[in-house]
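First, one chain by itself: the form predicted alone, in structure tokens.
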Amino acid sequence: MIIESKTIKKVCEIAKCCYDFGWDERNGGNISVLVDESEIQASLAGAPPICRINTGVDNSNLEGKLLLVTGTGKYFRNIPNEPKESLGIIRFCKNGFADIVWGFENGGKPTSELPTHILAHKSRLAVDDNHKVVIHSHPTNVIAMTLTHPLDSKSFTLSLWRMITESLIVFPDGVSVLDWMLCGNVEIGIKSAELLKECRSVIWAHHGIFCTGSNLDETFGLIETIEKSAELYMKTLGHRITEGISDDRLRELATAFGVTPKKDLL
């Protein structure tokens, strides 16, 4: 049964963590995962599509792939107990269409951020064959930092790296920062996808974060680390007597852990 699949169970677990951490209030945030056909193929065999939808974006290079995605208007706190209503699986067709093949019971539909998720998946797959996951969340301190820090990707990344040793190790590719834009449309998806060509994380000013990765644990852990760094930044704002980890020590850290910091940041 699809409901018993490893990916469904992990999405339910991650959704609960996001809600418990206060990152996904009400129906805020969304998750999508490219699902291996082998994991659910037997459960879908012979079952007709529930309906066809227009994704609103070019989904070329994704045709035939399956995407597990959260539903529009669905509360993260309800996902573990109502997965068949809160989640759905779509199979990409040609010309921007997709078939809903499982879930979204009682008339549900994919998240309004589906265009951004699709474009994000396409962007990351172009640079990382192992890519599978996109998580959009509203981490409190990350959002607060966009109100107290210049919205410049380079300086924002350096401020996060300087706060805690793990930051450079976990996201040596840095973060990109996008000034406020109206969400839920193709334009913000295009902008975000362009930034995701160079890093796995895009911060939407005064809104939240889009993080990507090869699996759910890695992607969730990326958000955790960025949020922890942002929390330290906010808690020490106006009280610091050091700048944090210096450039020379960041270089030492990168060498010790075998990571390559994003070009031109140090």
The other form holds:
Amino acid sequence: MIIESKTIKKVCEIAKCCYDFGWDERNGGNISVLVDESEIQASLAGAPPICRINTGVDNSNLEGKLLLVTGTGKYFRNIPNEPKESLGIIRFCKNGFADIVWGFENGGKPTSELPTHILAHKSRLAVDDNHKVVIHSHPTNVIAMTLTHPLDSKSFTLSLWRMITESLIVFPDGVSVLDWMLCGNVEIGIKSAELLKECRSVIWAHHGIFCTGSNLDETFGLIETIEKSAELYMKTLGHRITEGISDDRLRELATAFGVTPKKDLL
Ligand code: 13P
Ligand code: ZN
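Please move on to the form predicted together with 1,3-dihydroxyacetonephosphate (13P), as the form predicted alone is already shown.
Let us now look at the entire complex, which starts with that chain.
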């Protein structure tokens, strides 16, 4: 049974954590995971697709792949109790089309941010064979930082790295920051996917974050670490008496932990 698959169980667990952390108010945020065919193929065997949708984006290179994705308007708080209504699985076809093959019961459909999710998966797969997960969420302090910090990716990354030791170790690739744009369309998806060629995280000013990774725990942990740094940044704003971790110390940290900081930052 698909409902018992480990990926669906894990998405339910992660959605609950996102909600409990206050990152996903109401229907805020969405999750998508490229699912291994072997995990659910037996359950799908012989079942006809539920319906075909036009994703509106170029999905070449994804044809045949399965994507588990949250539904539009679905409250994160309810995902663990209503997985068949809140989640669905699509199979990519040619020319931007996809078949819904499971879920979205009672009239649901994929998140309005599906274009960004699809283009983000394509971008990351092009640079990382292990890539599987995209999580979009609305963490409070990351958003607050986009109201109190210049919106350039370099200084934003450095400010986050300076707050806590863990940051450079967890995201040496930094973050990219996208100034406010209308969401839920192909244009913001194209811009985000472009930025995701160089790092795993893109922050949408005054909106939230898109993080990517090879599994749900790692991707959740990436948001957690960025949000923790942003919280420290916000808590100390206006009364900081040190700059935090200096460039020299960041270099020392990178050497000790064997990570390569995004170039031109240190
Ligand atoms: P959906 O309910 O369509 O997933 O949208 C939530 C959201 O966070 C939009 O950016
Ligand atoms: Zn959002």
